[in-house]
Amino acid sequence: MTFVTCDLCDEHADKVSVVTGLNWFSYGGRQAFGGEIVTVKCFEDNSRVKEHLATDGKGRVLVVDGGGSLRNALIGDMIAENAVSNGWEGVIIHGACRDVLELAKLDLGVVTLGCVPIKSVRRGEGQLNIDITFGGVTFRPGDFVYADANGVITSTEALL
């Protein structure tokens, strides 16, 4: 998948919402990235956030609502190869993430606020596929969502 937001953005200026006021970080492989919404609320538990990505994610990415909270990472190597595996395009968290050595090395899309060795606690909370708003945006569950270097985008329909 090929694309840069900013001309999606020029574009498709009627039918895009822009991410802002958050400092993103890319710590995946795949530097470009954007699908269907599939979206995940949580916080510092990623039991949800593991369970989804087991699942089958082609054309899809998990947005996750981890509270801005790096205290916790809700995604490190392991749950990221298993997201690979099952062909997720990539992870977007309001959050953070750990072993980004790996993650860089992985054929996926990873952007959150930041990394912090700390794993994740486990009590198997965390709400799947509701809206969930940062950012100035609502990401919708079906909605779309691209991420690139210049930042993250949604729209209702693909752009692509």
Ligand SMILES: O=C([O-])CC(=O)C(=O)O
Second form
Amino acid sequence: MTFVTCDLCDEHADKVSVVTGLNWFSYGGRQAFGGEIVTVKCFEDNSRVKEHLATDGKGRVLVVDGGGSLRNALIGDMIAENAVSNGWEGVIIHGACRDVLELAKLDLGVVTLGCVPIKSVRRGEGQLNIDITFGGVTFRPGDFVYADANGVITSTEALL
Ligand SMILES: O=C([O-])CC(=O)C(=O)O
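Same protein, different form: I have the form predicted alone, so give me the form predicted together with this ligand.
Next comes the full complex, and the chain you just saw is listed first.
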């Protein structure tokens, strides 16, 4: 998938919602990625993230509202490798990741607010496929998201 979010914004100004006010970092080996939104809402517990990236992700992007916490990582190299095996396009986390040198080698988009070396706990908490909101945008399961070095945008319909 080759695209630039700036062009998508210019061409589909009436259709896109643009995430603002957040400083994203791109850690994955895939710099531009997009697809149908699947959501997880969790806080410092990556149970749902791990579970869900172990299922079929072809054409899909997992968008995680981690409450903006940078205190522990919701994804690392093992979970990300599993995501690649299951065909996920990428992961966008309003929270942190770890194992950044390994993430850079994977054919997966990984956009987060930052990184931290400690993993999260797993107490089986978190919700799957509910509407989540950050950066002024509500991410609805089944809508579409596109991300690159310029930022993150959503649309109710596929733009590519
Ligand atoms: O296991 C975790 O929670 C995160 C991690 O380090 C990995 O995915 O390798």
